[in-house]
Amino acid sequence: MKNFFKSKTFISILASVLSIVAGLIIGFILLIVFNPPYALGGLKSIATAGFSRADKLAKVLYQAAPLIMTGLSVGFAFKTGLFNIGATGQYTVGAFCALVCGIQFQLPWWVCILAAMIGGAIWGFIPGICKALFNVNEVITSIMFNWLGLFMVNLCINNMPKMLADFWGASNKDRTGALASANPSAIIPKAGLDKLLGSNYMNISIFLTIGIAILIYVILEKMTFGYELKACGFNKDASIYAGINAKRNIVLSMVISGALAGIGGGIYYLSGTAQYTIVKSLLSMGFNGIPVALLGASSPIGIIFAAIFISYIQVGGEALQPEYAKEIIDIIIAVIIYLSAFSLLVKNILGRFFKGDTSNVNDEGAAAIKAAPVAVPAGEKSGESAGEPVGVPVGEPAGEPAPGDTGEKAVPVSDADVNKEEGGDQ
């Protein structure tokens, strides 16, 4: 039991729970500041609204699906030693590819999902190849490609009349056409879940994303390929020395991360309830993947629960109206989300507390190595087994100098000293 409390799993879970509690406490304080009479009721809404009705639960799962994918995108890169802050750009490009296939080319939903995956992978490939070949920091290139992706998508949609809503009978030109009228076959199947939960938001996407998360877990934890990716993240030089192709793995890590974010974009906009709106601001779903990954400790399984939690408090925040303005609700949700992201810091503090010192986690391994018995070659007797002190050659008494040894330490002599002595002898 004592070992369980010192385990990484327990410390990670406890860190996430404490971070969530801290975020909720700060959120409650803000509720008191903005509207004291409704503060307690507001906190109750945040905590219970997501499960209060079946349609609310459907919306929680609907919003959690793309969050799982962007969280996996960021978390996968974290596991391999990279920081994929470009998930929002990959998410946007993936959504664009899915919508083009669905509206422009009238393809079925599963082809659109594959197109979204390829689009996101391509957008992740470029920062990856820059990092691998030219050692360009992936954070810089990813941020640049967030904006490049946004403006490229806006430009392309504006110049594709069939993509716009007014082509399909709507009055607005600032968004893509509704899939219900443009191509119903591009909508992700609902499999009767919409009738079961009484909400048009519900479809099979939550099950698809959970399946992908489990697949990523198997790749990272149970396969040689995942081991090599993580090894490059832990120590690139040691991986190269061990024969691992580090450059290839850096590129593959960013490609897989981009593909995951791209699938998230496709899943969200192929739900049949969302339309891509042409705006000049980055989509928040990609950035929300960062606190999801941190809260889930970059574990694919942890990310599933972290994404559901983030989606849950977002739905709970919507229930605060009309007592609180929408902007205040956004502030409170942001505080809870980003305080939750401090779980990594809390994890390090808890790790030191439960281990009882400030040593790092590798000290246990070092202690085990020191305690391990030293192997003795066959046919030889160790000093200890012969009744002699360890480290002293057999047959020579301890504490006495070996033959020819005066017991004095050699002192380095400079060339000048040698010349001086030679001159004195002469």
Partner chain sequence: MKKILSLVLVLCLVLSLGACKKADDKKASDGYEIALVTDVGNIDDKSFNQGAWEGVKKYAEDTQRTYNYYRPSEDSTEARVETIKQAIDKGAKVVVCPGYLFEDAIYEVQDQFSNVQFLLLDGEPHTADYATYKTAANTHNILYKEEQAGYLAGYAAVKEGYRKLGFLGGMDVPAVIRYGYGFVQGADAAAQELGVAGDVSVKYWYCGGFAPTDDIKTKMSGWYTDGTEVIFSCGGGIYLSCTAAAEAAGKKVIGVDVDQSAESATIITSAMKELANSVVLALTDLYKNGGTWPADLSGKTSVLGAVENCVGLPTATWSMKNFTVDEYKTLFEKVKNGSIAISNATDAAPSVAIAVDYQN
Given for the second form:
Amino acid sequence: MKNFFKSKTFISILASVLSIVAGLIIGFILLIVFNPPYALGGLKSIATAGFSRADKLAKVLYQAAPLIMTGLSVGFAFKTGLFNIGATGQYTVGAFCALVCGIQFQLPWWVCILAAMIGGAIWGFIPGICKALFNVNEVITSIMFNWLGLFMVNLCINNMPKMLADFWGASNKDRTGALASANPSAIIPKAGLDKLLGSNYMNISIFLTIGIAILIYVILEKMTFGYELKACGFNKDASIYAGINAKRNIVLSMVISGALAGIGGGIYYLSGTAQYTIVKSLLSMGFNGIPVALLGASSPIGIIFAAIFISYIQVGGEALQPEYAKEIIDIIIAVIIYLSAFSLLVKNILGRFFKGDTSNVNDEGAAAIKAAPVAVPAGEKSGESAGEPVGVPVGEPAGEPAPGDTGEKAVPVSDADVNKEEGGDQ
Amino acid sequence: MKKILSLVLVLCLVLSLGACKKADDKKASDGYEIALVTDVGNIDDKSFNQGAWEGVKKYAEDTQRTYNYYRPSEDSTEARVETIKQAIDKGAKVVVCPGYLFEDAIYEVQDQFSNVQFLLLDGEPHTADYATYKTAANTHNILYKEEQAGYLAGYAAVKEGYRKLGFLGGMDVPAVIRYGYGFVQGADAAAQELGVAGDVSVKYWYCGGFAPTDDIKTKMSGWYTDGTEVIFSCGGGIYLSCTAAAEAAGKKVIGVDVDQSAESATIITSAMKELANSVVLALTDLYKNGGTWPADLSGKTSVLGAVENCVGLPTATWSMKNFTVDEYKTLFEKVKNGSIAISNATDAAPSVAIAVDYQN
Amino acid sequence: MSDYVIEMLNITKRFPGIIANDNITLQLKKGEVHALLGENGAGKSTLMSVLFGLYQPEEGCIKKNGEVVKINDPNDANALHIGMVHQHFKLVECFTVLDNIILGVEPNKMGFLQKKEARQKVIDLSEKYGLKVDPDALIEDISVGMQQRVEILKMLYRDNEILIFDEPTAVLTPQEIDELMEIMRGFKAEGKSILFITHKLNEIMAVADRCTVLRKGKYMGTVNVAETTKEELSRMMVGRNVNFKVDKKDILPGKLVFKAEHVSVPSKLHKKNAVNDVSLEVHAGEIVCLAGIEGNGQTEFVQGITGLTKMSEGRLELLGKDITNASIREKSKMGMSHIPEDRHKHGLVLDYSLEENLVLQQYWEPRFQHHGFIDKKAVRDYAEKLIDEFDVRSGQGPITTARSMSGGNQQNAIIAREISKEPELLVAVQPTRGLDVGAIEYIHKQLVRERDEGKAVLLVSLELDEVMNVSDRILVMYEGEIVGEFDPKQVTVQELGLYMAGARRQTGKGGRA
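Output the structure of the form predicted together with its partner chain; the preceding block shows the form predicted alone.
First the chain shown before, then all remaining chains and molecules of the complex.
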């Protein structure tokens, strides 16, 4: 038990919980600032609305499903050393492919989801191949591909009369046709869940995504493929040295990451409730994958809970209407989510606090965030021989600024000097 | 220590703010009786949401009722249904829904909440696949006589001295067609009065969407280059393409639905639906009847026009010189009392003496 | 007035579960070179952190000139004129030397830099101590040795009286080491006090007056260098006798294992080839050593033959098979093992556990995976076997994160992994770099054992002691070419030095090829 409290898992969970609490506190302060008499009730509704009624729960799960997918997309890329900020573009292209199959070609829902997966994968493949072959930073490429994806999808839909709502009887053509009239078989089955929870939002996609999350977990943790991918993520040079085809793995990582986001787009628009609207702004679902991944510490299992949490907060936030305007709610939700994403930083601090092994805490976000200097960590042996907890967050010895120091080592003396003490103990 | 101090300061600030605010929140506990749910945008969208909100606000404040507005979490029928339910949860007895996007949503909720009254503006409830139309007893729909607004605008344009007109419609849906045909009829009437029917011409085109595009702008620029002096831009955001073309060409535009004169200096007037008026009218009737729709409104659709003061041109921001507000008022009275008959047919173009160039 | 300029008296610093410094006393006289000797993890870094105020000791006190001082943070240490040259320099690469030196103490008038005075001071200091530093050169353009001098100038510029050098020679060529020693003697003559952290006994013997030895956090004593021997010091440091001479029996080289012909490798730094037409052979049962000063193409040569970089020309043969175009994985399968130069960059995935690192080259073998699923038990068993066999020490055994292991044990893990692959050819690049005496001895034994078992070993080393002790045949590399081939029994260090420095070359020598 003692070991559990020092374990990385525990520290990760604790860090996430603390970040959430911090987010809620700041959120509460904002609630007070904007409309004091309702602040307490507002906080209560954020905290409880999601479970207050079956149909609210349905909304939580409905929103969580695509969030899990985009979270997995970003988290999977983090794990393999890539920052896939292009999840939103992959999500959009995935949604488009699903809708084209569903509306234009009148195919059943599972074919549409496969198409979404392929669409997202293609949109991940291009930044991946650019990174692997030409060493173009995937962040830049995938940001560009977000916009390319969005406008390409808008262009295509605009020029596919059968895709638009007016073809299916509606008077508007700024959105795709409602699946209910265009092709009911493309709607993800509800398996009676809609009746059970009394909400049209509900379908089986949440179970589908949880299944996919578990699959990703198995790949990453149990398979040689995941071993290779993570090795490339942690240390590309070492994996090349070990004979792993790092370039292939970068491409595969991005393809899988894109496919996950693509599925997310598919399940959202195949729910039968949402219609793709032709707008000129990127869809936030993809970006929300980033805080989900950070909050979930990039662990597929953690991401399931993180996505449900963020969705829960969003549903709770909606319940603040009308005392708080929608815009203010969006700010409050964003603050809570944003602070929740600080879990990485909190984890580093906690890691030091527990004198535990902080070495691994920065892996996920390392690609994304140059977090606080990661100490050259001390070894640890069930509390018996913590080594020198070097790398305390103190400035440079001799009071000099450390301009050349990239922040990875705050060790005042030789870093080769890291503890060998336990060697002596044995 | 510093942190604690600053926290305390923040709290003080917050509490003092709270004290200031307390005064005007006296009636919150029972919820909000009149609710507006926006279609997707906000209440300051210079369009349907704003018009309806102004009406709700005016009526509720005049009659000392609680009111508020709600915005759906996303642009989908399901989200609108959810938001309507939330409004009802928060005590709404009347839910005002501006815009045709609510047609499916109202269809879904009107039977579920039979003790709540729904007011749907510019639409009629139906199923998602348009197979069934049904307006329940607790729902009242309002449509508008767009042809009257269009007529007024067309008449004014010709009287103002413009001879080469244009009509840019969004999509050929009935509301837009009525605007367009009304516009043609109005221009025709003015031309005949002035005896210049031979000089007046109208270019007439539906662009097929409600979003601004470069294609629309290019086409409008072409019209202006060919001599068109003023274009009636009728539908959603397409006025942006039209005003851009007008600004470049130094020509004029007529706005639609609400007073758009603030959007661009090129807008000389707007063919308006007075949403606020219609909401106030409907709510007044509703409460006169004890909070439910009276028999002549219950489950029915009203088509409101000049008689109800629900269409018109904006007199407050009048910028036309040759055609004066007084002349307009005279004209409006004639429309109102029926001495001017305007066809609301949408199946065939009105027969007129002026030249109308229907383009595809 | 005390004899000592700095005294750290009876310092005890505990961390949960361990006493990092146990009643340690270090007294630094004015104008002396004082060596601080200890193995990795003996507590040197903790002691220095205490001196710089990064840690507060539980017991003991620090005195400056006989008066107790309280050092709460590095700024206090700076105010007491204590300065340090770190092993890893803290320099801004794209700044000039002068900018780096004044960084943090920029002379200014109302926010405008006043470099003129500073520049004169730097030039004066540089001349006074024979540092020969150009204040306008960019850091990225000057050699590592020069960068170290910039660090030294930073201390001098701040008028530091107590100069601490942390493993200063690890990055220097033999010639640069000699020059550094000379500079240190110059400081000493000027009355500055020097604290010299090292585990290289030769350097202590060469330059230090006194030496304080730490072992496992404990104070082992302070000795006058003139009155002691290398053997004595190493016994104090390691706690047992250390054999500097590697025992190895004479065996005759066997069959040809590896052949490289006319290998050229392009340089990443300049347009010329880093390796130019190098040919060599390695036979079973022999250790061939590529000697040379750092940066003469050894690294590139090894990267070329192992496949980490592309060769522009040349042909490779392993056990008679052409492996010129084989992938890294194929070479590994055919019996090439590689102990890489940079254990953090190439050798280990630091965020992986020890066991995951131990199968880094073999995880794909059927014994460690079934249908793509890793057999965790097989990996664990294998890791435990290696940990046991090679005495790899770590906090939590197989599940320890590699990053948290000491440098020596990280290297040990790599060696265990590479040797346990039972390779035909073992390529070892500076396998003892940065390790202490005990670990070096152990690694040398492992290399010799491989050789005795009939494996071919290609060793790249910068340490002349290692070159002379371990190898059966020495090839000297200079500017990307092999300039001489020697039998270690028939050559002196001085002679090798001349070849390494490019002063001499044998003609027609190409490593038996």
